[in-house]
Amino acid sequence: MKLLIDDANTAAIRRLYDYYPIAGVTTNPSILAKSGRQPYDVLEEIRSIIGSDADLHVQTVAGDTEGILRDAHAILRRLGDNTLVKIPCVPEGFRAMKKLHEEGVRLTGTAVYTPMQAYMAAMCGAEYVAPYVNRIDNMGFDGVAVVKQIQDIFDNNALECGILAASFKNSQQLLELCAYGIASATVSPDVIDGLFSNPAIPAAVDAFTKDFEKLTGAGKTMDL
């Protein structure tokens, strides 16, 4: 699974790309909101950060297909080919899928609550779709028993989509689908921090750093 952050703070963004193996960054209109800065100006940086390779997911705001069309060219123009354009999966969305995929845009199927949702943005040509399993939960459903079936589908008609699972609220829910084999999954940075803050960890390096300084001395380590 590839872990991706789902954010817009630039800070944070550093961070978690310093000390972890993240592939990629997804925003969306209400989380680059929450900076406060200018949507390209926010961007800009984030592609500066993460480099031209990683993947960085950008999504439309227009609600029509034209309009859909136009801001995902305007987006490629800012931030190069390899950014995949966001796209609500709704009917105006599909047409517009549709359309980019003839022309060889990176596509992510985005607002999924449901599977059918789903199958439709692939056979439109998405390359990812993103399910919301914490929004799907609020909703009285289980969000990664719907990422399972999703998953599912795609493997049972041999669909060349991945998912990109979003809105978790916990790692536990990030863990069954790491183990179920989904192919990505974008976090906050509060539930990333969080897959390690069980407090045996650190309690079990301070041993070990303990138990070395009873033969070295304090302060010691194998650069002796």
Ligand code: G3P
The other form holds:
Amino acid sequence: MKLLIDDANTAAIRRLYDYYPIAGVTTNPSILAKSGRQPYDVLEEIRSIIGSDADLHVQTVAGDTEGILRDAHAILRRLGDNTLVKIPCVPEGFRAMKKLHEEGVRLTGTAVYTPMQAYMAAMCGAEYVAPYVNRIDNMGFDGVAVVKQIQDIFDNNALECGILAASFKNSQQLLELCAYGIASATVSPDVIDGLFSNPAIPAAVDAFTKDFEKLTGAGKTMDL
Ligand code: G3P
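For the form predicted in complex with SN-glycerol-3-phosphate (G3P) instead of the form predicted alone, what are the coordinates?
Once more the chain from above appears, this time first in line as the rest of the complex follows.
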């Protein structure tokens, strides 16, 4: 499973890219609004941090097909032709996806709450679909089960579309999808940091250090 950052905080993106094998960044209009910066200012900085080859998913905002097409072309012009254009899985969005797929544009179907939205986006040529795990949980359904069902639909219908699972609030949701072999997940910095927040982990590492220092002296490491 590829891990992406679902955030536009450039300091957090730089830090996480430095520490972990991160495959890209996703944003949506709400994430951009949270940054408090103008959309292309922050997106161009993100592109420069992650490099021109990394996956950057950027969402359209217009509500009608023609507007979505204009948004998509502007995104590609400003951020590079390999940028994945995220389009909401609604009727106008599907219509735009079909046209953009014919142009060879890389597409991510987003705002996915139901398996048939994902199926339709895949049929329209989306490279990824983004089901919202935690938001589905909050509606009283099982977000992880919905993602697994989408994967089964893709496998059983030979659809070459990957899942970019989104909207996570905890490690368990991510763990279950990683174990199922889901292609990718996009996760906020706090959830990524939380993957390793078990106090047993630093306690074990501290005990190793203390034992070694008893043998060799304070501050000593294997670089003796
Ligand atoms: O990009 C959409 C998705 O990641 C939403 O996440 O945390 O707002 O439910 P969240």
